[in-house]
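One chain comes next, on its own, written as structure tokens: the form predicted on its own.
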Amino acid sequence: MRPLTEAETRAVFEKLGKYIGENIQLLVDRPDGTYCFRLHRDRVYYLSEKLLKLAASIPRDSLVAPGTCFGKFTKSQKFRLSVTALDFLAPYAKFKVWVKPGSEQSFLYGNHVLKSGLGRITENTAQYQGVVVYSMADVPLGFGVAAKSTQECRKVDPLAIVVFHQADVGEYVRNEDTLT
């Protein structure tokens, strides 16, 4: 387990910035202590400084997951955000999408959000902006990328894709053997 390099930190913060903007600072400097990002086996973990000191006494081979996994670096060194980061992204999300109850299950199975399943969308959402997907009861379901801007969503046909799927809480069931 080691600190992130400058390039790795930039990649992680750029990806987080797509979803929570300048609220990244709120993730690091929290009222309950200081938190940090660490790399362990190509995965980026989010953990408190207190937990970091405790994890330092455990050998690397025995250490499975020192904190909450925020994502992983691919072989080409691109950062891919994981669904386990959803609980930390949702409270700080700048752009949100609410899906209708009939489309929740489709999204949780890994499908994109269609215009017919769109309940609400945050005003002034740009195209290709990172969004957090909520149910109509304000339960975070996952996150994705807006395929259309808010203005385009009003004019598009009902079967057009509005949000590209990236991750959802259904992955806990679908990938439970490989998720760390």
The other form holds:
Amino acid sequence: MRPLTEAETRAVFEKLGKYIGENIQLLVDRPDGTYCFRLHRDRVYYLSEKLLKLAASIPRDSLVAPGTCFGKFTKSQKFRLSVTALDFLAPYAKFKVWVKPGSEQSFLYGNHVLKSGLGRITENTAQYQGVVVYSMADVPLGFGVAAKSTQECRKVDPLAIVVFHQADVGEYVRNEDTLT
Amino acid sequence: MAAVRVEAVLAAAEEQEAEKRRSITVEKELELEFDLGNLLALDRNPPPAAAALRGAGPRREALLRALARDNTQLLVSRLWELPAERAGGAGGPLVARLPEPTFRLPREKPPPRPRPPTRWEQFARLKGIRRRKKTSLVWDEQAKEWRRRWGYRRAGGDPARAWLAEVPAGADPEEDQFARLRREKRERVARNELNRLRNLARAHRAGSAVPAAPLHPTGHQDREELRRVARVARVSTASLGRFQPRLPKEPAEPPSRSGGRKRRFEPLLGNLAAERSRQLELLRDMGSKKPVLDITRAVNKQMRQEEAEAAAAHKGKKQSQRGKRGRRQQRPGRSGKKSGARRQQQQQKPAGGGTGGGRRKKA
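Switch from the form predicted on its own to the form predicted together with the partner chain and print that structure.
Below is the entire complex, every chain and molecule, led by the chain shown above.
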């Protein structure tokens, strides 16, 4: 386990910024405690100082996961956000997409969101903007990338993809053994 | 007395000035030979008299300096005759194009030594064995045709032919002859390889011709070598390649401060407050540089405006049928001027409004 280098921190913040914008400082600078990011086996974890001090005393080979895994660095040093970060992205999301009850299941199986399944979308969403996907009952289901801007969403035909799937809570069941 | 002294001083000063502003023409018996590519001027004139040069002193220094000055003057006047142009636009410096150098400069480093002979070469020289040129094709008796000496379908190399391996006279009858043949071949190959490497090592140790990779492409280099050479070339600048622009497909590699040594990280439980402040500063930097997507925002804004106008046109059309009074009653908050202006705009763009409204209905 080690702290992130400057380049790695920049990559992580850029990725997070795509979903929550400038609210990242609410994650970095929290009123209820000191939280930090640490890298363990190419995965980025978000943990409190107390937990950090406890995890520091565990040998590296035996340590599975300290704190919440936000994502991992691939072999070519690109940062990939995983679904386990959803709990921290959802409250601070800038652009949201609500999905109709009929196509919730489809999204949770890993498919993209079509226009026919789109319930609501935040105004002013740009194309390829990172969005958080909610069900109509305001339960966060996952996150993705907007395939069309809000204006275009109104005009496309019903079978066009409006949100590219990136991660959903169904992965907790599907990828049970590979998720940390 | 004072006047004479003043005159003398003035005359001396004038002489000094004249010396400084000496004319640029220099008289020489023999013309100098110039190699402007190397900025070289060869003076074949006989040197000043030996008597004048004897004995270190100010006179000798003055003579030598005058000689050097004259020759340099000639070289510089030749340089000024070269075709010149202004580099970097009108205000840039005047740059002359030098011709190709003609003077052969001597070697900088000693020439490479020939490599030492290998063990076989020494033996062959000793015994007087000479290379005999071998034919490439060999007559194969069994196949009754000319086959190559080695390689695909070689003479006598057909594996199906070697179906029998006789047990030699004094050998163990239980031993597997095929395995023995295979093992011996493997040993021969290994010994050959070992000897080759030993010869190479001997040659290398003798410090003979192992030329460094030339920094210009020769056409015989493979990809790895070219990559290595490119990396060396990039680092061979005054700032060690830090400000060198990358080639089109070269991956961006930040220079390792440690210079190839092991990376060092921040301590795990270091000053968390400092870490937090550093991250906040990083966020501030990132936030300030991020340009807002002006174009897409502007496009979306425009589309929204058009749609709003189309919607208003649609409503306006409906309500204009009811009459002016009806519309004014339905929209109490609007001023007369504004609605009038909007009506004119909508009337001017009926087509766009109509189709826009139609599409919105379907969506």
